[in-house]
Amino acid sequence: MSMIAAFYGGKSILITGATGFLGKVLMEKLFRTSPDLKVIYILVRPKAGQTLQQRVFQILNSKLFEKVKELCPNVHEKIRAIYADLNQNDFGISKEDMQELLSCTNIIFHCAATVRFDDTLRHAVQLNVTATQQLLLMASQMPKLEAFIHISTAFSNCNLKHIDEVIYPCPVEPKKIIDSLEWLDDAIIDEITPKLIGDRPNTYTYTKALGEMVVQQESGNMNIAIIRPSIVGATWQEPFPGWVDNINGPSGLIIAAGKGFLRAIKATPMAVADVIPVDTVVNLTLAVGWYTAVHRPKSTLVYHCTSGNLNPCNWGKMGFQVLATFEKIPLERAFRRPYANFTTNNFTTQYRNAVSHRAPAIIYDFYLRLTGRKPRMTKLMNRLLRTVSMLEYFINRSWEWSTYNTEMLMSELSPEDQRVFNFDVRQLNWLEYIENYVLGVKKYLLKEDMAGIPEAKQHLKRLRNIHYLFNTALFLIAWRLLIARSQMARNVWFFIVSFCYKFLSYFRASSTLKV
C-alpha cells in the first residue's frame, strides 16, 4: 500500500492554478491514486462566458481524465470550484467560500503564476509575488493546514551558474517592490524594470525569485516547501505518454519546426535542454506534500526537479529527434539533414533567420490577398520569431542544479511509493520520450489525425523546397547587385566561372582519352 496515496485519503486540498497544465495533471494524479480524498478546492475565474461548473466539466471531459472517470465516476462531485481573481485583494473570494477554505483546508498546492516572459513587471509582481503573499496570509489562518507547497521555477536564479537548494536573497525586498508599484505609474515602472531585474533575462524569473523570498519571510510556523521544476514538458508515463495542452516551452518549438515554419534557431547545440516531464513534477510535488506534512522539517526545504544533472539531453539531440519523428526517418539520417539547424550561434544566422522567415511569409500573405483570403502568415511568423527570441537565453546556456533534498526524499520512500510516485529522471529514455512528445503535440494539442503523417511529410517537403528556392533566389539577387557595384566581386565571379569551365573541359578531355 502506498503511504503517500493513503495520506491524501480524506484530505481537503486547495490547488491554485488548477486550470493550467501542471494543475490539471496534479488533480488527475490525486484522484487516480487517492480516489477517497474528501474534496479538491480549485480557484477559478469565469472565462469566455462559461460558468465555474462549465469550466470544471470542460477539464474533466478531456482525454487526460478518462482513467479517473472510470475509477471515480463521481469525480465532479469532489471538485469544489470557487470564484477567485488573483488580481484582487483577498482574491475576490466571497465570505462564505473564504470561511469554508479557512476551516477545512488540509493541504495547499500553490501552482498559479504568470509564465509569460514578456509580462509587465506590475502584472508579474501581482500574480507571482503579491498573490503568494495573500495566499500565505490565508494559510496562516487555517487551523487544519498540514502543508503548504509552493511551485517556483529552477530558473528563478538563472543569473547563477551553479544553483543550490536554498533561497537566494534579491537586492530589493519584495515588500518594497510591492509598495512601490502601488503608486508608480506604468511608464516609470517600465523604465526601472531593467535595473530591478538586473542580470536576469525577464520579469518571470525575477518575480519567481521574489515569490520565494516572500514564502521564506511569511512562513511563520507553517510547514512549507518549495519545488523548482525546470522546463515542464509533456507527460512521460502517466496517465499515458505524450499528453500536453499548451504551446509553452518546447511545445511551441516542436509545432513550429514540425509545420515547417521554423528552419533554424540561434542555439548552442551542446547546451543542456533541461526539460522535465510534467508527471515527474507532479509525483515529486505529491511526495513533498506528504513528507512536509508528516515529517515537519524545521526549515523550508527547496527541491530541484531537473534533468540536466542526472540525465542530460542537449538541444541538438532533441532537435534532430523532433525532425526524425515528424518525418518518420531514422535518427542517423536526421543528423545529416540541413533542416532544423540547432547548431549555429552568431549574428549572421540570426539575421538570415529573420529575413528568410519573414520574406516568404510576406509573399505568402500577398498570395492570400490575391485569392481573397485573410492574410495570417506574417503575424504568425512575427509571433513565432518573438517567442524564439525570448527562449534564446535558455537554449544557449546550461546550469548546474544540486539535488540533495530531492535525492534524500527519494530514499525516504518505500519501494511501492517509488513506483507509484516515480520522480527518478534517470530512468527516462530521451529518444522515446521526445518521440511520444511530438506525437502527443500532433494528437492532443493540434488535434491531428495520425493517419495524416504521410501528407504532413509531403507538406514539409514542399515547405523545404520553397525555403531552398527562396534562399537561392535571394543569394543570386544579392550577388548580382554586388557584381554590379564591385570590381572585386566581378573578378571573383569571373574566376569561379573560368575555373568551372576549365574543370569541365578537363573532365571532357579525360573522358575522350579513355574512350
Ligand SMILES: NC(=O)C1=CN([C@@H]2O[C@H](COP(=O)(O)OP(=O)(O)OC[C@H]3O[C@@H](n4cnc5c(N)ncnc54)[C@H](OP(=O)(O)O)[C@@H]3O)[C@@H](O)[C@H]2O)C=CC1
The other form holds:
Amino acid sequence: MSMIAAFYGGKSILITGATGFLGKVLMEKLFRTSPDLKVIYILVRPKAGQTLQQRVFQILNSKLFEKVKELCPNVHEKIRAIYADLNQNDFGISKEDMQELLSCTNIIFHCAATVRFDDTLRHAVQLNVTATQQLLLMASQMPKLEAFIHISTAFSNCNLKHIDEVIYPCPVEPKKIIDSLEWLDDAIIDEITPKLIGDRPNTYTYTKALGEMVVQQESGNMNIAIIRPSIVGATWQEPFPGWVDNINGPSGLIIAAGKGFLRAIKATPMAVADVIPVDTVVNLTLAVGWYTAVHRPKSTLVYHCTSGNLNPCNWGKMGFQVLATFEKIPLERAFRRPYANFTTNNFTTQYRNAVSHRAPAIIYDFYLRLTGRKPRMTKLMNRLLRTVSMLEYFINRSWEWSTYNTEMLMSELSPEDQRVFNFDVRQLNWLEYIENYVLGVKKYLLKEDMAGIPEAKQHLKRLRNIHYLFNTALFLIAWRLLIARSQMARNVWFFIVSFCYKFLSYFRASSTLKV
Ligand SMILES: CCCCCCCCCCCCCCCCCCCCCC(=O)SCCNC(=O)CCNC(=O)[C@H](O)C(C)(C)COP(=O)(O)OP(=O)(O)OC[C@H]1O[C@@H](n2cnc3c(N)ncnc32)[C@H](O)[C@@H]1OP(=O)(O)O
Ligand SMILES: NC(=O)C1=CN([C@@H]2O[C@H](COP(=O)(O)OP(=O)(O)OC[C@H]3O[C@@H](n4cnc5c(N)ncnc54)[C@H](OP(=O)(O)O)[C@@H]3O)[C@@H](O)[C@H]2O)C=CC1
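With the form predicted alone done, generate the form predicted in complex with the ligand in the same format.
Below is the whole assembly, all chains and molecules, this chain first.
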C-alpha cells in the first residue's frame, strides 16, 4: 500500500493554478491515486467567457481525466471550484467560501503564477509575490493545515551558475517592492525594472525569487516546502505519455519547427536542455506534501526538480530527435519543410532570420495579396522571432542544480511509493520521451488526426518540389542578370556552354560508332 496515497485519503486539499498545465496533472494524479480524498478546492477565475463550472467541466471532459473518471466516477462532486482572482484583495473570495477554506483545508499546493516573460513588474509582483504573501496569511489562519507546498522555478536564481537547494536573498526586500509599487506610476516602474531585475533576464524569474523570500519570511510555524522545477514538458508516463496542452516552454518551438516556420535558432547545441516531465514534477510535489506534513522538517526545505545533473540531454540532441520524429510523423499543412540550424553566432542568426524566416514570410504574404487574401505571415513570423529571442537566454547556457533534498526524499520513500510516485529522472529515455512529446503536441495540443499523416507527407513532398523549383528559378534569374552586366560572367557562360556542346557531340559521335 502506498503511504503517500493513503496520506491524501480523507484530506481537503486547496490548489491554486489548478486550471494550468501543472495544476491539471496534479489534480488528476491526486484523484487517481487517492480517490477517497475528501475534496479538492480550486481557486478559479472565469475566463474567456466561461463560468467556473464550465471551466471545471471542460477539464474533467478532457482526455487527461479519462482514467480518473473510470476509477472515481463521482470526481465532479469532489472538486469544489471557488471564485477567486489572485489579483484582488483577499482574492475576491466570498465570506462563506473563505470560512470554509479556513476551517477545512489540510494541504495547500500553490501553483498559480504568471509565467509570461514579458509581464510588467507590477503584474508579476502582484501575482507571484503579493498573492503568495496573501495566501500564506490565509494559511496561517487554518487550524487544520498540515503542509503548504509552494511551486517556484529552478530559474528563480538563474543569475547564478551553481544553484543549491537554499533560498537566496534578493538585494531589495519583497515588502519594499510591494510597498513602492503601490505609489509609483507605471512609467517609473518600467524605467526602474531593468535595475531591479539586475542580471536576471525577465520579471518572471525575478518575481519568483521574491516569492521564495516571502515564503521564507512568512512561514511562521507552518510546515512549508518549495519545489523548483526546471522547464516543464509533456508527461513521461502518466496518465499516458506525451500529454501537453499549452505552448509554453519547448512546446511552442516544437510546433514552430514542425510547421516549418522556425528553421534556425540561436542555441548552443551542447548546452543542457533541462526539461522535466510534468508527471515527474507532480510525483515529487505529492511526495513532498506527504513528507512535509508527516516528518515536519524544522526549516523550509527546497527541492530541485531538474534533470541535468542526473540524466542530461542537450539542445542539439533534442532538436535532432524532434526533427527525426517529424520525418516519420509530420504536422499537417506545414508552411515549409522542417529543418533545424543551430548557431551561436549573432551575425549568422541575423542572416538566417532574414533569409530563412522573414523573406519566405514576405513572399508568402505577397502571394496571399495576389490571391485576394489577407496577409498574415509576416506578423506571425515577427511574433515568433520575438518569442524565440525571449527564450534564447535559456538555450544558450547551462546551470548546475544540486539535488540533495530531492535524493534524500527518494531514499525516504517505500519501494511502493518509489514506484507509484516515481520522480527518478535517471530512468528517463530521452529519445523515447522526445518522440512521445512531439506526438503529444500533434495529438493533444494541435488536435491533429493520425489518419492525416499520409496527406501531410504528400504535402511535404510538394513543398520540397516547390523549394527545388523556386531555387532553380532564382538561380537562373540571378545568372541571367549577371550575364547581362558582366563580361567575365559572359565568358564563363560561353565556356560552360561550349564545353557542354563539345561533350555532347563527342558522346553522340562515339555512340554512333559503336552501332
Ligand atoms: C531551428 C529549429 C529548432 C528545432 C527544434 C525545436 C525543439 C527543440 C528546442 C526547444 C527549445 C525550447 C526552449 C524553451 C526554453 C524555455 C525556458 C523556460 C525557462 C523557465 C521555465 C519556467 O520557470 S516558466 C514557464 C515557462 N514560461 C514560458 O514558457 C512562457 C514564455 N512565453 C511568454 O512569455 C509569451 O508567450 C511571450 C514569449 C512573451 C510571447 O507572448 P505573445 O503575446 O506574443 O504570445 P502569447 O503567449 O500570448 O500566444 C501567442 C499565440 O498563441 C496562442 N496560444 C496561447 N496559448 C495557447 C494554447 N494553450 N494553445 C493554443 N494556442 C495558444 C495565443 O492565443 C496567441 O494566438 P493569437 O495570436 O491568435 O492570439
Ligand atoms: N511550465 C513551466 O515550464 C514551469 C512552471 N513552473 C511553475 O509552475 C507553476 C505552474 O505553472 P504552469 O502550470 O506551467 O502555468 P500555467 O500558465 O499553465 O498556469 C498558471 C495558473 O495560474 C492561474 N492564474 C494566473 N493568474 C491568476 C489569477 N489572477 N487568479 C487566479 N488564478 C490565476 C491560471 O489560471 P487561468 O487558467 O485562469 O489563467 C493557471 O491556472 C507556476 O508557479 C510556475 O512558475 C516552474 C518551472 C517551469
